[in-house]
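Just one chain follows, in the form predicted alone, and it is written as C-alpha cells.
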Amino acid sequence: MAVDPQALLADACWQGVASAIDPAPMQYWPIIDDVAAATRTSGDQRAQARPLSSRTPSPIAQVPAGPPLADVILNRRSAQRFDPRGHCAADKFFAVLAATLPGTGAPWFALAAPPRISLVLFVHRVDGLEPGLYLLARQSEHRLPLAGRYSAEPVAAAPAGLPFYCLTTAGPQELRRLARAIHCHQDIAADACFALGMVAEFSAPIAADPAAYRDLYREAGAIGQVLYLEAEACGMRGTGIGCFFDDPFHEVVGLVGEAFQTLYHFTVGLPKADTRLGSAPAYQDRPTPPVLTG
C-alpha cells in the first residue's frame, strides 16, 4: 500500500532555523531569487492543482537483498576519483537502472508531479555491453524524441520490462574523450563505469505551470539519491556532476530547441581512495540507529 507523505507530515512540528551557508557571499546572483519567485506557489494551490497519486509499480522484479539499508545510508559517500580499469557487472548495472524507474515506493511517492525524466548514458565498462550511448526511457513516450538521430535499438541483454535502448556504439577512447569534454573536462565522467544525463520534458510543463520547474529538480534529486544508494549497495560508488556543458550534450543526443533539457548529471564507478582525505563513521557519537527495511 502506498504511503501518503502528506498524512505522515500532518502532525509534524517544524522547528529550528537553517544556518546561512555564507553570511557574506562574494557573489550575488539576482536571477536565482527571480527564478524562485517566478516558480513559487502556495501549498494549498499545489495540493488542489496536483494531488499526490499512486505510481505504476516498476515492472522489474525485486533484486536480491543487499546490505542492511541503514548501513548503506550511513556509509554512503561521494566518489572523488574512479579506477579507469574498473568494470561493472551487468546484473548490478541493470539493478541500479531498475531502481530509478517510477514506482509506488520511496522516494517516488513523495513526488507530486508525474515523472518527466529519462536517462541518457555514456556506458564505458559494463560487462556484456559495447561502449556507447544508451537510453533508459523512464517514460515510454520519451523513446522517439530522445533517440534523436539514432535508431534506439532495444538491448537484448536487459531484463524484461526495463526500457533500455542502445543509441549508438563508440570506440572506448572516443567515448572517454567525449564524456570528459562534456562534463567540464572532469576525469570522473571518463573513468567511471558509466555516466549519465537526466533529460526532461521542459518547455511544455513549465509553460503550463511555472512551478513545474521545481518539480523537475525534485525528481532529478530523487533519482540522484537513488543512484547514490544503489551504487553503494552494489559495491561501487557514485557522484553527482553539477558542471557540464548542456548545449554540446544536446548536440550529441540530437536534441533541438527546449522541448527537452538536461538537468543534472551523475556518474558511477569503482572508487579510488584519496589518501589525503580522512573519513570517519557517520554520526559516531550518536546511538546506533534502528534497523531499516526497504
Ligand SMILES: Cc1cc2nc3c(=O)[nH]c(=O)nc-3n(C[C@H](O)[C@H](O)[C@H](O)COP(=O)(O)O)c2cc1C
Second form
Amino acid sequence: MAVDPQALLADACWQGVASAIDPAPMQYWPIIDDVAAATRTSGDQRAQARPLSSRTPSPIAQVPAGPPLADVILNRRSAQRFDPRGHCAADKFFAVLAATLPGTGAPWFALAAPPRISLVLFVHRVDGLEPGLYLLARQSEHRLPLAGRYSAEPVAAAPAGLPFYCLTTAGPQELRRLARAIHCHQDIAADACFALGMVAEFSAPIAADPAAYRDLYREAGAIGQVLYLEAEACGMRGTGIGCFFDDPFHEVVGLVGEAFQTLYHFTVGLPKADTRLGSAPAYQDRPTPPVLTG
Ligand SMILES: Cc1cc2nc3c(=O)[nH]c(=O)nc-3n(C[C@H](O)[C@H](O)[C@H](O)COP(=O)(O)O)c2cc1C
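Starting from the form predicted alone above, please write out the structure of the form predicted in complex with this ligand.
Following is the full complex, with the preceding chain placed first.
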C-alpha cells in the first residue's frame, strides 16, 4: 500500500529552527567585486589603444577555403565528448594553430593591448607528431621562459614561420592521464586530438597597469573564439575549458612564480554525439546571409 507522506505528517508538531544550508553562501565571492574595481580602465587610458598600423601581420597564410563563414558560426557548438580514436591531420592542425597567431585581421584588431599569450599543447593524436607537450610561441620572446625545464626544439614538420616547438615527447597513456587530471579529471582533455593551455605574461603587465588583467582575458577569449571556429571549419570540434588546475599545469611545464600564468584552456577533437540529447535545427527562421568575399 502506498504511503502518503503528507497525510502522515498532517498532525506533526514542528520544533526547533531549520539551519541555513550554507551559512557562507558560495555564490558570494567579494573578491570578484574587488578585482573588478581594481582592474577598471579609466576613460583616459582607453583612448591610448594602439593604432592598427602598429600591429604585426601574421607570418602564415590563413586556413584554406572551407565551408561558408556564416554556416560555421551558426552551427558551432561545444563538443561534449570526443572519439578517443580520432586523429587530426597535420595540415588541419597547423592551419588551426596558424589562425591563432596575432595578426591584422579579425578578431585581433579588436584588442587594444599587445599579444601576451602563448599556447602550451598536449598533443595526443596529430598525424606525424609524437604525443607530447608542445609550445606555440605567439610572441618570439616567450620561447625561452615558456620552455620551462625543456629545451623547446623547433618541429621540422611545422610550416616555415610557425613558431612551434616540442617541449617533450611522452607516452600516450601517461599524457592522457596527465591531461585528464589537470583538466579537473574531464575525459574530453584526454580524448581530444589536442588540448592546450593559454599561458600569459602575468605579473609584469598587471604591475604596470592593473587593467591589463582584463586585456589578458580578452585576448584569451579571442583565441578561444578562433579555435572554436577553426576547429568547426576543418570538420572537428572544440570545447573551451574553464575548469583546470593551474598550479599543477605550471609545474608540469616548469613555470615558477607568477611571471607567466595559464588563464584558459581548450580542447579540439573528433566529436561524438551524445544520443541522450535531442537536437533541433538552429536559427530556423534566419534570413539567408550575404556571401562574404575577401
Ligand atoms: C570560458 C568557458 C569555459 C568552459 N569550461 C568548460 C569545461 O571546463 N568543461 C566543459 O565540458 N565545457 C566547458 N565549456 C563549454 C561550455 O560548457 C559550453 O560552451 C556551453 O555548454 C554552451 O554550449 P555551446 O558552446 O555549444 O553553445 C566552457 C566554455 C567556455 C566559454
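Please read these numbers as outputs of a predicted model, since none were measured by experiment. Residue numbers count along the first chain shown, from 1. Between two forms, the rigid core is defined as the largest C-alpha subset superposing within 1.5 Å.
With the core held fixed between these two forms, A12 has its Cα displaced by at least 2 Å.
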